[in-house]
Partner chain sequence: MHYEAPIREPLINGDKSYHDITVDVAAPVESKAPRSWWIVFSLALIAFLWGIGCILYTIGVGIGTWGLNKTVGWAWDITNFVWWVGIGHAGTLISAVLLLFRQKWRMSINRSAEAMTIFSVIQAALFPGIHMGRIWLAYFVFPIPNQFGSLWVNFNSPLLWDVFAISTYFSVSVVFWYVGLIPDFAMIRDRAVRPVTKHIYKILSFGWGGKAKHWQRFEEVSLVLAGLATPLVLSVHTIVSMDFATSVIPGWHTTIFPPYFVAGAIFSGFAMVNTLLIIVRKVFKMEDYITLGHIEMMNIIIMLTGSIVGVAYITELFIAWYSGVEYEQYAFLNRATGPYWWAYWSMMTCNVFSPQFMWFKKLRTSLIFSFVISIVVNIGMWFERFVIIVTSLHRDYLPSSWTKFSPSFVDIGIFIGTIGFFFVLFLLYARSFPVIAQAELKTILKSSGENYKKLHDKDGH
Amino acid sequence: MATKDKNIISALYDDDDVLLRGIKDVRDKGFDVTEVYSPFPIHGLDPVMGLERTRISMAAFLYGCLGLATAISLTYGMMVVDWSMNIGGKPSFSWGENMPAFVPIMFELTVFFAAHLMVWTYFVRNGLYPGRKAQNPDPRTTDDKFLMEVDLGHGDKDQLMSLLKDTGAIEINENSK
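May I see the structure of the chain on its own, in the form predicted alone?
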């Protein structure tokens, strides 16, 4: 199966507000902005790029539910089934009657599972793993510059180049991926 090379035009900016306006103008002309590299998060970038809202909060909720279920089964198994103890006259045969004592454990495991599994979800979702080669096309974007990559597709290269220059790009490069 042959892979088709994409013709990517990279535009370097030195201001995030100029970059946001540039992305809006480029998308309004029908070009596809495939990636933006930035030294810090840019507020409002996702809607301007047309990205859908992330579903990561649903994953956090499910991970929290998994932590809560683990805490409930752990406390039930330890304190009722396996090693029931009479502590302070509390009945040891029912998890429901002892549940208020288990609230801190349930809370901590809910937060623990949600936080730790979210980190791993972030790593997997973004392809971050040890030994992976860096994919940043311009090291200046880790310091003070912003890079927008536009897929030329079947559009006019000269029109895109002049559009990027008009939007305030300080440097424009062409490369294939």
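Return one more block: the form predicted together with its partner chain, after the form predicted alone shown previously.
There are no partners or other molecules in what follows, just the one chain.
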């Protein structure tokens, strides 16, 4: 076992509230909760696990700005620079004066870029792609069970095992990664 750098103990729970208390207890004792698999987003899990806030909405904002810039360059390049036309006497030769007619395009492309690029980022960051092997080690965690993985580190295994049992885990397994 010495060659493995992590020794993972996994505990299975059948209730989200019991799991939350369990994570708290385990972390209070100084163990590291490396992962939690759950069938649905658990309210209040992030602060208990100590997860940082995701920055994906910030990315979406930047993607939106990119979309807006694309729309401005498209309309300016095509309608003003390359081939400007007199359409119904509108101020076609000045982007600034004709801008109100381009608002729908600017809005739509902002949304288009923000939404699609954000979802691509989401897939890439989560490692999701068609046909990938299931990431959850136990198939019951998409139904009604919750799995907590704890890194034993240099701690005492028996102490952690009994601690997990006390927190209400219904199954405790040892697996090395």
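If you superpose the two forms and keep the largest set of C-alpha atoms that fall within 1.5 Å, you have the rigid core. The structure displayed is predicted, hence computed values, not measured ones. Numbering follows the first chain given and starts at 1.
Colleague: Rigid core fitted, is the C-alpha displacement of R132 between these two forms 2 Å or more?
Modeller: Result for R132: yes, a 2 Å-plus shift.
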